[in-house]
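First, one chain by itself in structure tokens, the form predicted on its own.
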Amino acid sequence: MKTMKVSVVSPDGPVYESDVEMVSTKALTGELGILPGHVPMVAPLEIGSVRLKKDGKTEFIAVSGGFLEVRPEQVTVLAQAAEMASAIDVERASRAKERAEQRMKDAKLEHIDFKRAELALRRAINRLTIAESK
């Protein structure tokens, strides 16, 4: 089957790169699966996963935003925050839910950022869901 090449990066450096035969992933615009030949594009991608369809299996990602390139060789993923399923530390996720869950219910008797705590909780949320995927 036809491969092609992936690179998943962040801030932090890269975090994923190999040849695989499908990208599947959630843009703002919606879902979206990505095959070798796809046409060129640039996307901004929602709070999800990453996913890499690869001799048959599949790894997970899990990604806070930022965006997709695809060229018909090659898709780069220039992420905000991203995290090799298997690297996801399921205590420290569990903890910042817990956290961002505290902080929304906080929010109506002070001053805290709604949005921002809600935005949390979708990384936790998404953090412990691609964890289980593993």
Contents of the next structure:
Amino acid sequence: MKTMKVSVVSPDGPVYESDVEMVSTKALTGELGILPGHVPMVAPLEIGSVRLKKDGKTEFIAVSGGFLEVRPEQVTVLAQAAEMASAIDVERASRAKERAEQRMKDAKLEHIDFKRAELALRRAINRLTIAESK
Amino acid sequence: MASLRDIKNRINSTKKTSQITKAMEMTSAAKWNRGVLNAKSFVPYMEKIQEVTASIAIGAGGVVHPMLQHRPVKKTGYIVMTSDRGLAGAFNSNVIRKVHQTIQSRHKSNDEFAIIAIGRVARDFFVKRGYNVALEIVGVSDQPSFQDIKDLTSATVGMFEDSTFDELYIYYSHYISAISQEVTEKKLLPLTDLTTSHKLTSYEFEPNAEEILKVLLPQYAESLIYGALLDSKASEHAARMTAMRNATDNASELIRSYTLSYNRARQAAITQEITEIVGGAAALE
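Let's see the other form, the form predicted in complex with the partner chain, since the form predicted on its own is already up.
Shown next: the complete complex, the earlier chain at its head.
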């Protein structure tokens, strides 16, 4: 099967680099699936997972705040934070989840802190879901 | 001449100091290694985001975004990166001197600019002089992760977006090699010198170029700040390592010369004693 090169890079270094058959992820505008030979494209990503299909297996990477850059033979994910499912610190993520929930209870709705806590909660939940699904 | 015991004390205290400086040199060397590695592992991200940003900003002609446009400058922001602690040779003073001189020559009143201080040394310096320090962050770890300074970078970029600043400069010490660092001034915002060495790719945008620039440009500006911070950290440890090595060398030099005078003084004392004994014996005869 045809493959394309995929690299996931975060400011703290490269996270993943390999040849895969298909990349699927959730962009701001909706679900995206990318196969080799896709037209060049750029799309911002949701806080969510990047799923990489390779030899019948699927690998999960948690990303938050990122971009997808597609070229016919290469796909690059630029994320502010990215972790392989196996590298997720579950304990830390659940602590972050509790903290964010607590903060959301305390902060007033529509306040800037509330929004930040909400984002933090979404990141934490995202990490936990992906860590479970591996 | 100082007494034997004075010299002995001085030798001991110098030895103690040199042990400390030696230890500091070793820890700095380790941190320096890590710092350089961190700066290196950031390069792929930086290159990639630069390439994408440039090809979108240049490629999608006609797209306007506040971060790409010059506007009349009413207020300038200066991001200054120093360390939290001293004993790093001229590392901090070089950066601060450069910023201070620039501000003196460019601005007449304190209302025309604000400082964003990273590191205790910069914060203390500018606060003490009564400058307007808009944001500060101290106690950045030696291996900062992107999340550590996310609050500062997004607040800074936000201040440009809401027109608190009309331009933003960044000052840091650029790491060249273990013995050479250079204070660098970089214009961060507005982004005007976007270039790419790669062939421009014409992308499809999902949903459209404006929406993407809205997310991409702040992220790019934040990465520039983070990149400068990593660079500055590598420089800091290199500077501290060199400074501490010099201090250790100086200490051994001092110990050598003290030991020499100690031996001389001891010999002088012995000679004097013998002369006294001989003199005493001669007087008895």
